[in-house]
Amino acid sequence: MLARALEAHGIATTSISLVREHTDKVKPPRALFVPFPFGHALGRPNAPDLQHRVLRAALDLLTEPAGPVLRDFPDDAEPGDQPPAPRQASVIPVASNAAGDAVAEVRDLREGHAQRLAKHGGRTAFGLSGVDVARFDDVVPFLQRFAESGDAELAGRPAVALPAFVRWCADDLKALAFESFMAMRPEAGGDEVARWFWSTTAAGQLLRRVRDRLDASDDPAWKAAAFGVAR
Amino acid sequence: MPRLDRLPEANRKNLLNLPMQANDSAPFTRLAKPLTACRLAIVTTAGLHRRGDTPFGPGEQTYRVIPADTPAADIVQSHTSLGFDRTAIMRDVNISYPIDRLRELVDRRALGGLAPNGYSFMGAQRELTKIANETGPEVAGRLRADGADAVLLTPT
């Protein structure tokens, strides 16, 4: 959809497609439908034969001289399983043997996550919130007045509606959780970062407690915000 | 995949059943020159964006700027859906933005060069009216100004 509103104001586009089903219907003007999971349209992270290969076959689309055109990348171009789509909060258990102190819990997060960002270059999916890592001590607190009474406030925290700063402080809680389990077990796909999580984690208990508390809300920002915390 | 076959019943419908324009034609634009002459811009639905720029909110159907010099550690992604593997993109944002192969490209000479500036919208949306007869157009115009001539669209 947006490949045409861009190719109608005079832009050549080719975009790559994860479902071909959709693009058979909508119709873009160029695109390569490529084999691979959601979260993954480049092929494989750190792979950059493959996202080469994937990068080539879909600019090569430019050069054609109608469309609509509609390319499959080679299905055996990636032979092996492809990783399974993590499960959902909502089908792992707790389990019995699960961390209960969240805030003793997200220093060793913060210890982990420092490692994996020395490991890795500085990259990190953390930094949605706009607070500061060394203030996630404060922020699990936060979260965790949240879940209690759906009231709670942190101070100096940016000026931007509640129930979005609690969705970037989970997301961010995620991001600092998910990356120090990565710096012990860097192969580790994920499904199995989701079911640590979700499963063992004060954390995903935490977040599991603040997901029940927007639902609960009749206002939609409220549950739209939620569904972006858990499902 | 996720070729539908391959995924579970309820997701599986749940894609089929997404309200979708059905097209018979396409717009289409001819690219003017070689792709060694060209200057390409990314333009992504994975709603990502530069660490500090105000995250994508549910359903928003605005656009965020990504000057083409920006280090791939500085982009982070605020899309809504949990329905893909996140660790994908915490491993390497080329993943879905694939800003550092565009710069080898550049080094081979096999693409002539990088538009200044990429855009970010955001992904998973059902309402898309303001995309089409607004911000699209308005990114277009942008990237015309900019000197693109040619576009990535690039999902999540």
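In this text, the rigid core denotes the largest set of C-alpha atoms whose superposition between the two forms falls within 1.5 Å. None of these values were measured; they are calculated from a predicted model. Positions refer to the first chain, counted from 1. First, how it differs from the form predicted on its own.
- For Phe36, the Cα coordinates differ by 2 angstroms or more between the two forms after the core has been superposed.
- Val193: CA moves less than 2 Å between the two forms after rigid-core fitting.
- When two forms of a protein are overlaid on their rigid core, residues whose CA moves 2 Å or more are considered shifted, and Lys223 is not one of them between the two forms.
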Given for the second form:
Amino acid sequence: MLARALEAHGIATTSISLVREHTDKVKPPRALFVPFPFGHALGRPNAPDLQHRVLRAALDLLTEPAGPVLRDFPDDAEPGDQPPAPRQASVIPVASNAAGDAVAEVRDLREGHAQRLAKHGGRTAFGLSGVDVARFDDVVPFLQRFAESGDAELAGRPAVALPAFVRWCADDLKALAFESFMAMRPEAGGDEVARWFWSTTAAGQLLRRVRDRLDASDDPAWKAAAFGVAR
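Swap state to the form predicted on its own from the form predicted together with its partner chain:
Only one chain is given; partner chains and other molecules are left out.
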């Protein structure tokens, strides 16, 4: 939509797509589909030649006078060893040695998360819930109570519907865990992070239970939140 608005004011645009089917329906003025995992729009890390090829192919679309134009990046481009998208919880089995104390685990994750922030100038995906990271010792029991009964409260939470807040807390818990893991293993790909989280962590098993509680409701808003918590 933004691209079309810019084009209407005489500014040519180009874009890179990771989901061809969506781009084909939206029909932006010019788009290049690339067969890479989410988060890797330019290809593999540490592959500057490939990344320059992707950029050049996307910018070459600016020579097209009108759209919509949708081109595929060459089929022989090797996307690396990551799958098209990180595997979801539903296809990752729980390890026999999965951690059991989510509160203690979160305390450890906060240390790794702080290291990640220090290395990356404070950039983080954490913060959607509005709850400070220091309070996630309280958020975990809140999620546990919700998973058990579907009825829980957290003091000072934003004035939003309960399933929305639960979803935001789940997203922050995942961000806390993922960023902590990447502080320890910066070379890890998205699939490795997802397998670690959903297979071995107490937080991952807690979010599976939260998902099940949300999905058990007949309310469409609850079911939608379940899909986002742990697919």
